[in-house]
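Only one chain is given next, in structure tokens, and it is the form predicted alone.
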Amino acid sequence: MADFVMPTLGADMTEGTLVQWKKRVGERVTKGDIIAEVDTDKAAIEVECHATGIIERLLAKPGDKIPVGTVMAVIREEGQPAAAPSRPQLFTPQPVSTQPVLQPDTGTAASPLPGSRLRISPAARTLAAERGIDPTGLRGTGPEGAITLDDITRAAKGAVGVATSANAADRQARMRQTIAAAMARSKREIPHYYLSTTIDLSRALAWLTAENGRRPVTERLLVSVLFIKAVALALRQVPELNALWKEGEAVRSERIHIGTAISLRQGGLVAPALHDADRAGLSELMQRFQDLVKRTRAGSLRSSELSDPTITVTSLGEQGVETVFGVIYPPQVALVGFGKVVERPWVADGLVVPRPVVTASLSADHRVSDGHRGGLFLAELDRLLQEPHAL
């Protein structure tokens, strides 16, 4: 038997709220399937299954707040016999609405008299249950005042409108608290050191302009994708920066998963992973980056994208910032920052010429690496960006 537990989806996550099960008891699941949706302080996350088999029991119900590491379900792996129940099944999984049950203001709607029968179609009744709408106070527009699907749809839109601003404000406040706790922990526990270097981007930008000129508009590359790929490749030369601090020691990761800092429209940051970024070509990396940004802002990330990053890359160039020294996100041991691309005087072949440059910075854990190794990393990053065609 394999236990499906509440995963860790952030450095200071202690619990998550089960929104809904995506699978039912008796269903077959494959490793990587989405089995549940969990609400955290930052977003609603689709949680992947890490075993292949049959769902034997579900031990939590929608709405439960579940501590990290708590068993939520039991999966009978292939080849194993069905076991006698040792733990109770607490509920039959059913999708639930994440919105509160609200009664929209219908102006002149009246509840049915005691003992009277509510006129509502079966389809409308089902939709009302799914959307968390109480139909008893609605004014129906169907024959003889019957409540229709359209009536429920309009009511649901009104309910969402009432709840949205309050929910967004509450989530933002919780997110800021979570980020504050993680960053306070980082500065308290991690002995940071900081390095920076200025990189001439004239070759990279010239190559990028020529390359994008050969591509359809929808397939053009951003300079940030060059940065991500260069960081991933530079980590091969200084692998101690691609590690996680666990139980008092650094554990190097064999794979390079770049956490990409993405700002949310409602405020705050999330840094989900671009998996195996060193192995992806620039076109693939660009597509995956665009998809990750879109899904992050739509609140449809997968659990592995939040739990897998081995280092974070952040850029504040769009905000006009030329240099950023970030705070390491535990349990990672390094963070790379990029500022705004600006034109500056540059000495080349004995002449002072204008060149586009970017400041790249490294925040690293002194328990794991030192300034010498950090300097080698930034030098390798510079070298790679001078050969953009090879990325």
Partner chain sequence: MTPTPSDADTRAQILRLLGEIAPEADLAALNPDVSFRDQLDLDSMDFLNFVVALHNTFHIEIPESDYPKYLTLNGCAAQVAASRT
Second form
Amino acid sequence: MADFVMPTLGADMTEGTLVQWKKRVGERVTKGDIIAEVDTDKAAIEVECHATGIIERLLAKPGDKIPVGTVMAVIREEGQPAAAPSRPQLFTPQPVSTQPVLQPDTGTAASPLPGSRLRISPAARTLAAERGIDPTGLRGTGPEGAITLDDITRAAKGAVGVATSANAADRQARMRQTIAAAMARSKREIPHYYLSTTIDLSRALAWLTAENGRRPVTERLLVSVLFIKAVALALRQVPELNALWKEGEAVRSERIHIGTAISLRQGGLVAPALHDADRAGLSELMQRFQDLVKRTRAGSLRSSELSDPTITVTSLGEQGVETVFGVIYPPQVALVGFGKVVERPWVADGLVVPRPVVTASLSADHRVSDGHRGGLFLAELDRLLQEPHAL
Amino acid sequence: MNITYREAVRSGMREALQRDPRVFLMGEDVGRYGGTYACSKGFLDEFGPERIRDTPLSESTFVGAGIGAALGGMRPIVEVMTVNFSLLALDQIMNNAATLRHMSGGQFSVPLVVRMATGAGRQVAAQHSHSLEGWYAHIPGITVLTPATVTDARGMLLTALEQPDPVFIFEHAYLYAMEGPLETNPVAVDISHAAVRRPGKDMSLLTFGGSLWKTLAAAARLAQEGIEAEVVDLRILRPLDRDTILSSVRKTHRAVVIDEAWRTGSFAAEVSAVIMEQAFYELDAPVVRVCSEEVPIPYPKHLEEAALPSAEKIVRAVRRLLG
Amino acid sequence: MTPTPSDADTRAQILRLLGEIAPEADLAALNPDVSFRDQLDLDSMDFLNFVVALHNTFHIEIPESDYPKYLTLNGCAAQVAASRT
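Please move on to the form predicted in complex with its partner chain, as the form predicted alone is already shown.
Whole complex next, starting from this chain.
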């Protein structure tokens, strides 16, 4: 049996609301299939499953608020008999609070203490889930104080309508709060250091103009894609920046998944992953980037895109900003910022000439890397952007 | 028409003997004595010694002979005095009766019916009082029936005789003297479904055989307290009618299993496991068993009563379950 | 003879394309002579998508060097009209 749990879709997520199941009980699923749509404080996310097999049971129903790490469905993996073993941490709905509870992600799901498990009958637990009732506060009238079906029925009569999905304004407010939590945690826990360098873009832009001149309008590249690819390749040289901080130490990621900060038109931002950005060609990367932006703004991201980034890249040049001093998105350990591409006097071969330049900055976690390595990273980034054809 | 359970068994056997010349009755004291429980009284005169055969006190021999006769095309009814003595024939039952169809690749059938008394409550001490039908229900290849009503006592026998494979009928000794209404024109009785003997919505009381009447008495008392208990008579222990059990539990969300056998390894444990496996999320309370105390059934009346399930014990179990 | 789409039709279509990219924008209040990017807060990805949409709708070739001509509603309308002559 494989448990399908509410995934962590970013450090700031503590729970999600099931919008709908995309699979039915008895249906076959393959690793990577979209199994559910989950509403987080940031967006509606299509959640992929990590097992191949048959859906044995769906434990949550649309509208349920489900804490991260809670079992939502059980998948019978190939070759296993149908069975329903009891499991310790099945989904039970949590109280619907008007005050979002924000806590730093500890990396593991909170599991109840052995002695504190709720004494509730299986049938009552099932009914409570169906009715969206939190049984934790109820007084049980069954054997040894167990909460029974009757107790849930009584509670259901007393309960008023339960809100299941947030309206846009709510989500806006909640997104602000989740960003607040993640950023406050970042500044509280991560000793940031900041480095920046100004990079001559004349070669990169000349190459891009020529390249786009050859390409039909539907296949043209944006300079941001060059930046993303260059960051991905530079990370190969300084891999300690491509890591996640877990339980007191940095764990380097073999793969390079660039979280690309995408602002939402209604406000707020999301930084979903471009997977394996170091291995994708520019055209492919551009296409995926375009698709990612479109889906981010349409609110149809996939769970892996939110949970996988190993570093974040943010570009604020569109707003006229020259230099970014970014706040690292935990548990990542670095963030790369790009400002506006501007014409500046540049000294080349003893002459002052106008050149398009960009300021690239690195915010990095000093627990994991030092300024020397950070500097090497920016130098490598500069070098790569001088050879755009090699990107 | 009210008749005794003993009369019902007798009437069933008589009808079978009358209508099918392949049927014969064999066992200890079934002829001259008229049967230990008087179920074959008068048969020797009516059907003669060829068809009503007294046997030596050797269960292995006459059950084996019954298996041979069935293989040879007869329809024997073998009476074993009590389930306690059937253990002497266990090798024949388990290694021959239950296996021959399987081991012959379907070439041989053993259309044998074995009747035996089971259960306690009559102060006949440990060696005559045990309830081992649950053990037999463990064996694939045989059918295990536990008629609890006069209609079943008569009708199940007739249906059993139509089966191509061995059928074991467990008649609770306490029931022989009990009277009950015989349904008019009872023909064949179904031997595949459990029966809801009393409908109710608050609790499922699952039982069989002699315990049915204690359970119904308990349900009547619970009704006075406003608790509507559903009483399910399992009737057939193998193959067990799981659907009826599960649909009752899905309705009531609580189950008490009453079984006169010892709790450890009892048939009640099997029923409880079925509920856990297939209706866990319907349960509003743990499944409770009311079984006999884990002692050889005592001879003294007060100790025997104390050892066995009773209506009082069932009522107490239900109240505990309701919190 | 196929009737030529009026200038008003063209402008309505352009506004529709913009509306798809910036659904929350008040397009009625758009100043036709001021850059969309400033008025509607379009980033380069949005603008690229807009240019692609113009290309697909009006079947016009838009080299990258011409992008500045498409930054205003009046500019777009003029370019579309020019492409038809």
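Please read all numbers here as calculations on a predicted model, not as lab measurements. Positions refer to the first chain, counted from 1. Think of the rigid core as the biggest set of C-alphas that the two forms share within 1.5 Å after superposition.
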Checklist entry - Does residue 239 count as moved between these two forms, where moved means a C-alpha shift of 2 angstroms or more after fitting the rigid core? => result no
Item to check | Core-aligned Cα shift of residue 137 between these two forms, given in Å | outcome: 38.0
